[in-house]
Every structure is written in structure tokens, then in C-alpha cells.
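Next comes just one chain, in C-alpha cells: the form predicted alone.
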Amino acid sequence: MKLEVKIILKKGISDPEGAQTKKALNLLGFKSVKDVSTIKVFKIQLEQSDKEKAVEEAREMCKKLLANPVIHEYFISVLEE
């Protein structure tokens, strides 16, 4: 089973990488760029046939390693069953 885990910053948390990318794009002449946000995407393949167990395992991965619960939110999607 393949899963996709998206990690984003919570509202109110500064995104210095996004801000620097916006600034660089503006300096390169892309004046219409008003905001840039960064996101991490992990594609994980599991040897698991039970969708609920796979999602729960991905949740545990997020809690233990992939996301910092203080500043991140995460979203898990099943790509194939």
C-alpha cells in the first residue's frame, strides 16, 4: 500500500524558506507572486493490506519523526490499495 503524507506549518508559524523564495522570485521579476508556502511530502510504501492499519502506522510515523506537533499539521492519503 502506498501513502502520501503532507506536512505543513500551522497557521501563525513563520515560514522563512517560503518568505525567502517569494523574495527571490520577486527579485527575478515575478512581481505577481504575493506569498509562498513550503510543504513536505513523503511517499511511503508499506507492506500492509489493511487501509486503516496503514493510516494508523503513518500517524505514528508523523508523531514520532516526520512532524513536530508544536508547529506542524499533517495529512495522510492512501494512494493505492
Given for the second form:
2 protein chains.
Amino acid sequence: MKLEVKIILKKGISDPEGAQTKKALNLLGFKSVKDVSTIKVFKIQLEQSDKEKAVEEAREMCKKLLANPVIHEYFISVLEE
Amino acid sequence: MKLEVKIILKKGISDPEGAQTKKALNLLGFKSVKDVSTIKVFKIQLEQSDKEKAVEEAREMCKKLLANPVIHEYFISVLEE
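Given the form predicted alone above, what does the protein look like in the form predicted together with another copy of the chain?
Next comes the full complex, this chain leading.
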């Protein structure tokens, strides 16, 4: 099974990478860029045929490694069964 | 207009972050994880009402800053007009 895990900054948490990217784009002449935010996506190939168990496992992975609960939200979706 | 730019490693290019994440997940007990790959996503708020122009601008941004043409592919999609 293939899962996609999106790691997104919570609202109100500053995104320095996004802010710097915006600045750099503006400096390069892209004046119409008003905001940039960044998202990290992990595509995970799992040996697990049960969909619910796979999502539950991915949730555990987020808690233990992939996301920082203080600043991140995460969204898990199944890409292929 | 809000655009999403996905930066993905080309086929055959190694993904050290993905590989390390897989290793770490395996070590944490997630033995069913067979592969992990990483994707970077930029959400860009543009002051541009013309869809085609916006996508063209985003393409230029990828060429000039966001992506490395040697190792990356990029995909641009319009989220909100």
C-alpha cells in the first residue's frame, strides 16, 4: 500500500523557509508573489494490505518521527491499495 | 491566485532524506515500511488574475529558484483563482 503523508505548519506558526523563498522570488523580479508557504510530503510504501491499519501505522509514524506536534499538522491519504 | 508547485526528484536520482527516514522508521519498529520518498511543495499566493500567465510565472520561478533541473521535476497546479 502506498500512503502520502503531508506535514503542514499549524496556523500562526512562522514558516521561515517560505518567507525566505518569497523574499528571494521578489528579488528575482517576481513582484506579484505575495506569500509562499512550504509543505513537506512523504510517500511511504507499506507492506500492509489492511487500509485502516496502514493509516493507523502512518499516524504513529507522524507522532514518533515525521511531525512535531507543537508546530505541525499532518494529513494521511492512501494513494494505492 | 493560489498555486501549488510540487518539486519531485527525477527517476533514478537518489533521495537521501527519504532513505534516512525509511531507516529511522524501521529502527523505530515500523518494519513494514519498504520505501520512503520525499516531495517538497510550495504554495504560492500570486497577484495575477490570468491563469495562464500565473502558471507561466510559476514555471519561471521553478527554473530560476525553486527547482534544480538536473535532479528535479516540477508540477504546477492552480488551487484557487
